[in-house]
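Below you'll find only one chain, the form predicted alone, shown as structure tokens.
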Amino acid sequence: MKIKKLLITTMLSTLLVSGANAQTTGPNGEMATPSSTVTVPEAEIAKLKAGNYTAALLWHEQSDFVNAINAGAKDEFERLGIKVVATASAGFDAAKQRSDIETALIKNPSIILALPLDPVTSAAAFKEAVEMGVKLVFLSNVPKDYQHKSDYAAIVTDDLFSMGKQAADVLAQAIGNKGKVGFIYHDADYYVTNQRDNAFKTTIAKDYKEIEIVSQQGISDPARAEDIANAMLLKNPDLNGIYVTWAGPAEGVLAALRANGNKHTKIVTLDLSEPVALDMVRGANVVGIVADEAYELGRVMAATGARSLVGLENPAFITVPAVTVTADNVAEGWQRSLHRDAPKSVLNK
């Protein structure tokens, strides 16, 4: 899971709800542009290959998620003849990220792909890159007071509302569109999880009138998930399902269900996890995992940077699709999200 204790507090996106429709919107209310529409025209590829352009990939962490983004970006850059001259991981340390930027700029990259860790610190950290004319493409966050076009090419993130909605849909289907559910949400000011959690809750309220959220509890420390689930189940032993904000805490909720011999309460969560997926393919408590297309995040970030180099305009706010992974499509879902095979334990059940 790409959430750490160092939280990105900028409220990058807002949740826009109108009737039964809702969508993820950008920091200033920008409508999202699907990533599938953002490509490099064939006519521009020769220019890019002749330009001797370079790129730096300056990520915030090391994880399967980032590895998939990295792979998507590198594959696209290779296709376009753009050489990657620097890669780094800041380990969720804003000071380290600034150092990574300074080190990368020595190599004079044409493009930088990065997730700004802290809006204020990042504004200063990326300032020299802006002044040098480097094309900046940001993942999920934006430095304070930065303006689209003049300071950065685009922001790319998940379709956050769709992730929460799909989680609601798969859980509702698993419990026959009626019953009692628990809601374990991320108790922190972090727009990614906040929007996903709110989307789940909004969808249940609007689309599933016979499903009632009878218990809700915030969580900031994943290690508390088992205790929270035990308390929730003690008060509501007849829960039909539980939504868990991401896969890390979901592992704790699974432990609580197993300890209580509970085989009837279904779980839905977000972001891929081998232990959670293994429970799912065995037909136990987990009924679905909703993930983003991380490889596609990397591809479209690279394409956006390349488009800027040849003078093509980019939408300010770009989102990649969400995919619902179930026991029936786990192999396909893993490939769509991370662009690699699912763990053997999951495939072999």
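In this text, the rigid core denotes the largest set of C-alpha atoms whose superposition between the two forms falls within 1.5 Å. Positions refer to the first chain, counted from 1. In this text the structure is predicted, and so the values were computed from the model without any measurement. First, how it differs from the form predicted in complex with the partner chain.
Hinge assignment between the two forms, options A247, L233, S99, P321: the residue at the boundary between rigid parts is P321. Domain rotation between the two forms: smaller rigid part turned by 13 degrees relative to the larger, from C-alpha superpositions.
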Second form
Amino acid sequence: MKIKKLLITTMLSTLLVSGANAQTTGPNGEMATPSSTVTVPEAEIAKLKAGNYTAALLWHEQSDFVNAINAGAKDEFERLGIKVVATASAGFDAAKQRSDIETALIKNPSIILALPLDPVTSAAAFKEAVEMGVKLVFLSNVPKDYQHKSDYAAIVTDDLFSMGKQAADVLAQAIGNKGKVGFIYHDADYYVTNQRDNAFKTTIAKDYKEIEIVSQQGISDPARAEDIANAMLLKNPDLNGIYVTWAGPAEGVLAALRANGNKHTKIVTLDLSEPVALDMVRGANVVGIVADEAYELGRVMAATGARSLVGLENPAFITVPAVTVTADNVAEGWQRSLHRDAPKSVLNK
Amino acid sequence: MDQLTQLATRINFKQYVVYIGFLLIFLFFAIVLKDDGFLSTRNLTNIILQTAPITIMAIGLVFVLSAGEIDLSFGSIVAVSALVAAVVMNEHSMILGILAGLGSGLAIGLFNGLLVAYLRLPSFLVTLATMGLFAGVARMLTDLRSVPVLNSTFTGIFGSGSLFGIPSLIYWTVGAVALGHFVFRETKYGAHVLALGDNARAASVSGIKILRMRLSVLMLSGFCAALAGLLYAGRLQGARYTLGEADLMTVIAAVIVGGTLLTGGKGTIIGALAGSLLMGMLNNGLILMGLSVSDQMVVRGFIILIAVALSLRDTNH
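Hand over the structure of the form predicted in complex with the partner chain; the form predicted alone is what we had up.
Below is the whole assembly, all chains and molecules, this chain first.
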């Protein structure tokens, strides 16, 4: 499902550094500021509405994730009286992104929200926008050598560390803070999954001394998840829980558990998926899904751009919290993450 | 009335569909977006700059299609040549970088050509396979990393600079189209390409070395793709393994809408230029209209469909 999102964020080689034992930090070691603290003061809204400001949304791809960000940004811009004059998707093509920027600049937008496709080629692509004084708010990545304030307003990203940590917390709670767990991680040099996987492992080691990771298996092809889970369960039939790197392979792990008639091994995974959520609301193996707040990503990007227009200072690096979705809050969790109703099958159990 | 019909038959409107379509769409955007800067010199220049690599690739494809073959691998060649040029340039010199970039395009074209001409494999399958093969090579070359191109002479000549106030990409577009048109229409080589695409057996009987011709058109396509790769590297001031990946369908659409037959024997370079500019203008105008991304895709698809239907209608192929 979110493979594309994963792939793109992995391209971000010079990306937001975060050590395995650290919180998510910015490209130059900036401390993260929670998105909830970044809003447009009521007093500034009238000024923004009177300013006839405009914005362009230049995304890197089209997906569920981007749709939710786009919706968050559009709603916030509408609230602030800022007109969205251009929307484009580069389809992961750096050349198309450059063309999209040039085309959007014809409409003289006051703000551009974008995910720079890669630090190297994006540096030239956004240069004209910087020179024109457009307020740039970047998602998850920053063009090479760009400076906060002089070149861009802020970088906004998921709190990847929290996603992995919250997955550890929800699994630990479900198994009574002790027992044996399996760890199915993404075996590739992918920033997003690597950070989340490491955060899970670190949290278990640091915060849950009575939980032991007894089996670890990397996965690069989600289609192989069922085989991997079968092998893991064959060696460790008494596993209390399994962490699965994202929802796609988690569906395969669930298939393995069902085929084995296994009802005692609990599963935790990341990113929303209807089949996984259905298992969770039925009280079967899945105990929690941790997702990012995509809609909030869009909202805070728009708010940051608007703050820049009225001369307010912005933090350099803003993170959006992760949301732990369980059977008890599935409707609310879906709303918080994607800002839409959960699928009917999930709501009706 | 009869005279009018005769005149219409003689003019053969089909041939001009791309130009008429181009004008109609241009007029539509000019009216709808008159307050949105569509007609500004900057925007019209942008369209030409943005389509320059597409136009150059389209020229190569006109030769290949006219000869009755197809090349699906040029998108991958773009990425390989841009990366090779960037790496060699950063480690040695600009000249060596350019030669290595263009050379790698020619070499891949030669590889395609040898398989098609001498092993008698269908070009569709050969280039389908090499498209994937060289996309993989492009990923391996720098382990998915982008390579910056910092040589300002290179970026000036290939994409970012200008001379007498005219951006270098316009010189490349005009030069390549003029040369391509001349070779295609005015030389024996161009005539042989068309003869081969029209009827390979007849071409062979009349003394045309058809194997060598097949090899040469695929090499030409490789060369054009490599040049497009250099232009991308100059324009973006960096090379990346995804360059050209998304261009396959745009280039094929530009060439076909322009009036070149997929089945060979008929092609036009000027038509391909018009097709390429039409594609660029659609991208540009639909974004300026403020449409959502999905709406842009639907409208673009419909317009291309109409253009292709009009330009191919009534053909016996």
